[in-house]
Amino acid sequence: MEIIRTSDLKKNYTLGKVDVQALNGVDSSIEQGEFIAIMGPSGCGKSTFLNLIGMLDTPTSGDIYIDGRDVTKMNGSARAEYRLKHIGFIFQFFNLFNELTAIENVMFPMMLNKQPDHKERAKELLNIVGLGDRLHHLPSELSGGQQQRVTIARSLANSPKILLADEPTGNLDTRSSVEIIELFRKLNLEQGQTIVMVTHSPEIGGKADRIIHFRDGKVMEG
């Protein structure tokens, strides 16, 4: 079943006096439960595409359907609420709260969503990502790979339909990168999690079910 579809998606930016076309008519379809890698050269529109389907930005024109709903028609507050409940984000630089412990970082989005039993859910998620013995460690007390695992646990806090990852291994060493991608595959296979991941690495991208190649703001194949 299709969970994401974009139709003639375009995004233009103005940088000073220069107009930049980041996306130029992107048509795409992603099925529920797919593990997708988005690849292409720098500046081709990969992260712009991820930000648009993640509702962090709005397109210049075109439509984005998530679970059959045209999210481009939503107002700002509706977009924020939908994003909180249905989309999880993982970024290259972790974006953890330095003053909060691992379990407190994972609990945070659940508290925003007024989710009951958020402490037990946070413990469960940290166990899933292999950090059950690091619940009360601060980010500064964790390795890069461990911090990214906390970020993944936090992204799953509200049981999102879609997990979006922008260069999730870009700030990690080779061993940690392999471990994170293996964790993605585990979440995909065992929990049916839909994952859309931007990466520059052919090795990392090759672990996905399918690669969507971008060039000059367009989908070339995938």
Contents of the next structure:
Amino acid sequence: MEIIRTSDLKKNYTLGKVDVQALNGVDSSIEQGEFIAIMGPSGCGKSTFLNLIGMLDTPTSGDIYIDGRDVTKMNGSARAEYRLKHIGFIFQFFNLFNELTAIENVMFPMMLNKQPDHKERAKELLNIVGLGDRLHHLPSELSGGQQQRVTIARSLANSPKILLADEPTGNLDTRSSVEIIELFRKLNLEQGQTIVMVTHSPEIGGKADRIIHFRDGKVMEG
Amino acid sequence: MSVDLRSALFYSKRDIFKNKKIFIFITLSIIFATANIIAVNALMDGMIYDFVDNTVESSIGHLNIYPDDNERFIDGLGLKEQRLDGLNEVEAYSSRLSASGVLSYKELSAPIVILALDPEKETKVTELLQKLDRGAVINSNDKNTILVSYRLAEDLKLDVGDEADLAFENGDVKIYSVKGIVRTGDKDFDSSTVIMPMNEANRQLAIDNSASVILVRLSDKELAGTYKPVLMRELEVNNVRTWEEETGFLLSFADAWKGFTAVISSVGLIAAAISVGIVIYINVLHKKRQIGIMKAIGAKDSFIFAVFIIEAALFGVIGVSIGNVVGYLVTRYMEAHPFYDAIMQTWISARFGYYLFYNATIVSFTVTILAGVYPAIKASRVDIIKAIWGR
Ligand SMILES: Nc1ncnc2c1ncn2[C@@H]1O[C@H](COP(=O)(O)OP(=O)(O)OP(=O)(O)O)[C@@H](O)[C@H]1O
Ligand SMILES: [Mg+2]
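Taking the form predicted alone as the starting point, write out the structure of the form predicted in complex with the partner chain.
And the full complex, kicking off with our chain again.
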């Protein structure tokens, strides 16, 4: 079943007098339960694409369907609600709320979603990412890899349909990177999580089910 | 628009307690501002009420009868007093006569106001004669004794038992012995008054059957307004003023002072509000990325707004509560320990009233919340993409 589809997706930025075409007509289709890697040279529009399908930004033109629903027409507060319930985000670094402990970071989206058993579920999720013994540590008391794992636990809090990760291992050493990817694979296999991940590393991209190559704001065919 | 206030409160609490120093600094400034409002207003109230009370207690009746325009005295006093005796609601009255003179003791002398009255009658209307600093009260039939007001006695270095020369308007001079010193707290009164029995003044001034004012005590002071026309008709007098009319000027004067006080307290309050505003604003600037992330994971703009308004409210609740306690303690201390004001030459003590809590709380809390509004709006408008990718 198709979960994400974009058609002729375009995004232009104006920088002073110059028009930058970050995305130049992207057609894509991602199936439910796929683990996708997005690769391509710097500046080719990978982050822009992820922001659009994650509903953090609106396209200049084109359509985005998530779960069969055209999401480009939704207003700001409906989009926030949709992100809360259906999309999980992992950025390259500084994802966590500094003043909250690991467990509080994971609880937070569930509190926003008024989920009653948020504490138990947060513990469970931190156990899944292997941080059951770091519940009450602040982000500053965790390593970069551990912080990313807390972020992953948090992104899973409201059982989203889709996990979006923009260079989640970009700041990590090889060993931590491998751990993160293995965690993604595990979630994908055990929970059928759809994952879309941007990466520069061919090795990490190689672990995905499929790689979508971007170049100059377009998807490369073949 | 439903905002999840529980989650917002949860985050706000963590955020404001994170930096202890800033938290203490901000809270202290609100505490100070709130306590300041209470203490300064209590002090003002103390001054005003002492002033008004002193005046009312020692020189005003419920109704006050004055001479007709362009007349110095109320004439036909005997007849008027008879009629007063016949009025139901009149409980007591005291006729007073004022004249000027000069009091001398050794090398010192000072212009004075002679206040002649019947001590027995006066006592039933005002508390003037209870305000004896030392010595004893004069009697109606005393011929050689006077009471001297506190500041006047000080100026002339007079004390109880001393004998002073009193020169009347008509040039006659007589020696009187000082029987007591009165101190009302009313500055004008205390600085220049000599009290003597009415009979003696009548003899010396060769005035009879006249008064400068008649102070009337009614069975209930709330009757003053309705009873005034009755009195005017029955006594055939034109100038009657109620106690409210007499103090109205004092109270409006007091209002002007209170306006001044409000300006003083608002300076502290504005300083506190600016610190709250700046601290929250800087916090917002520092947290842009985190605000972006919070929005990315699904927090609405209204939620972000609530987070920062709640931060201001938390500072407010804590600062205002402690500020109220501090203000209360300071005020009670000032009540118990009056201090002498050399300029006004009176003792100043605070006067606590529960309304002060109410005022200080409403004002401080509102101002603190208002200080949080701009930063909170700023935070709610953070652009997700710019915040997260630093563009
Ligand atoms: N907010 C913006 N304003 C102006 N130009 C932008 C903005 N965001 C992206 N761009 C431009 O759009 C293009 C695509 O940017 P994007 O961040 O999507 O690239 P990317 O593939 O993620 O690159 P990288 O691998 O370096 O992260 C770039 O040329 C970038 O300069
Ligand atoms: Mg990028």
